[in-house]
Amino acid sequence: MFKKAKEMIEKANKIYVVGHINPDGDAIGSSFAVYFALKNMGKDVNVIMPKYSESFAFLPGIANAVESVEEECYDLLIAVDSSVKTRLAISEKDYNKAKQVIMLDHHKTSEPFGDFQYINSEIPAASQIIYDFLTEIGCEIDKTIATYLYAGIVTDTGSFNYSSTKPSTLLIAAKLLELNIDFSEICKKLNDTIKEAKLRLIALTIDNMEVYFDGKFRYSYVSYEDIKRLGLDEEDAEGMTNYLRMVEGTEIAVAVRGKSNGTNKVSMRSNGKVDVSKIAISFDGGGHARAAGYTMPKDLETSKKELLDAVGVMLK
């Protein structure tokens, strides 16, 4: 299955690993699962990664991260947790300064990209697709790999409470836990320890939450002014529509946040009768039926009104 990747791999030197812009667990888990991997294969090897939110910042390595490429050229970029070229967090220029790209991601896609690619949308997490494609290429998996696959594939999985739940995914995980990684510090850093500006954050948005088709659908925006102002970074803001969804009745929910260049971030999640993934590709996103994600291209009256209409269609 990854035999031509292997290929690639074992020619190139000098490698670069990236994710998508505003990097969560399994853009995190991923990436650095496959730098570890081949710098213990004795490549030389950079993770390219932007600002992470600090709930992240106690992995290790993680501040190894680099956010451009140095090189005039390089042999090989590998791509991870990313459904189009244009939501990696890496530039056009540096981009192209690749001779060959590997993807591997388990989002829907109409837009792949690379010389060799692997998509597989029912998968749960990269990070499980990373620990097949690992293994199958002999990579050796040691505890600090376990533990960002872990992190990446807790994450994506909502520790292992959505649909999307494989039984390879929990066999996976407990082959992660025989490497002796620490899973319970890894949870509670992920899902229990949060800033009280965080929770402050949190509140905000349930306060703003708009209410639509008889309770199905629950709609909520924060500022970017708003986020700044309780001291927190972009990348805080994000799970904000785990809180929208778990009222009873809820279909979709949709948190929207407005970002520092001035675009407004749709995160979109549903609770199984909607393919909310159509949607977000509708608006030149993607995801999987569960969860998916655009930005808005137009003002966010404008912008607010077609998802409407279109969740209306999907409701209906």
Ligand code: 5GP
The other form holds:
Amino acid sequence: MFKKAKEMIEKANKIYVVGHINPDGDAIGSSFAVYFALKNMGKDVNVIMPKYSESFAFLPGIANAVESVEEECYDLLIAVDSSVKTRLAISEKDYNKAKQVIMLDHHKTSEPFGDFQYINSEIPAASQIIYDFLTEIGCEIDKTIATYLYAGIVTDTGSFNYSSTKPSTLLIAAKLLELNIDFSEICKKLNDTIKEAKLRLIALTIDNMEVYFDGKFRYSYVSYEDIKRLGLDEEDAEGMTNYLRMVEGTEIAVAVRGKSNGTNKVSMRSNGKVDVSKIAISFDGGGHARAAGYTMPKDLETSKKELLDAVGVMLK
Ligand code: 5GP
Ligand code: MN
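The block above covers the form predicted on its own; next, return the form predicted in complex with the named molecule.
And the full complex, kicking off with our chain again.
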């Protein structure tokens, strides 16, 4: 399946790995798993990654990430966890410096790019694809790589709770556990440890909650000013939607957060009946059936009205 990609890697020396903007555990997990595997192969490799949430700081070697490409050109770019070029955390200029591009992803929404493309939206996490990829091309999965892959899989499967989880996901998780990773610590750091300021952000999100369509839709908005006032950075403000989704009777939950550049980011979750990626795509975003997002195209009030209309249609 990955034969051509294997040949491309064998021929390359200077390689960059990149995930998507707003890096989550899966983007980070898949990027760094590839990074360490290629390093073990003796390649000159870097991960390009913008600022990440402090909750990932415990991951070994994550501070090695760079923000851009130094060289005039390089042999290979490996893009993971996004098949939409504009969502990659790399500038167009740095993208164009690559002689060849490999893309590995699991999103439903894609605008495929690159010389080697692999997209499988049946797989719950890009990190699961990376496990198969590295195994097939003959890389040994060591403890560090396993730690990253496990972090990625745990993130995108909601700790194996989402319906996207496959038997193969658990079989791979078992293989990773055999490498003596500290899976309990990974979960504690990723899912179970927050700053007090984040707890206050959760409180504010809940306080600002609005309820529509007989409780089937829950919406909340937190401004960038509020995020800053609480002492948080914008990358710390993710994951708020999950609290809204928990309320019984909810079909769709949306948390909107203001960003430093003045835009408003929509994070959507579905409890299964509605495919929220359809709503996100209609506003130029994307994602999965149960988790999707977009940047509001218009001002907050207008975009919120348009969202309510779209949700109303989907709930009918
Ligand atoms: P989250 O709500 O966690 O930020 O994002 C949920 C899912 O939707 C992720 O898989 C993410 O990649 C996708 N997503 C979020 N925002 C956008 C966007 O603006 N464009 C696209 N194409 N996908 C998005
Ligand atoms: Mn992912």
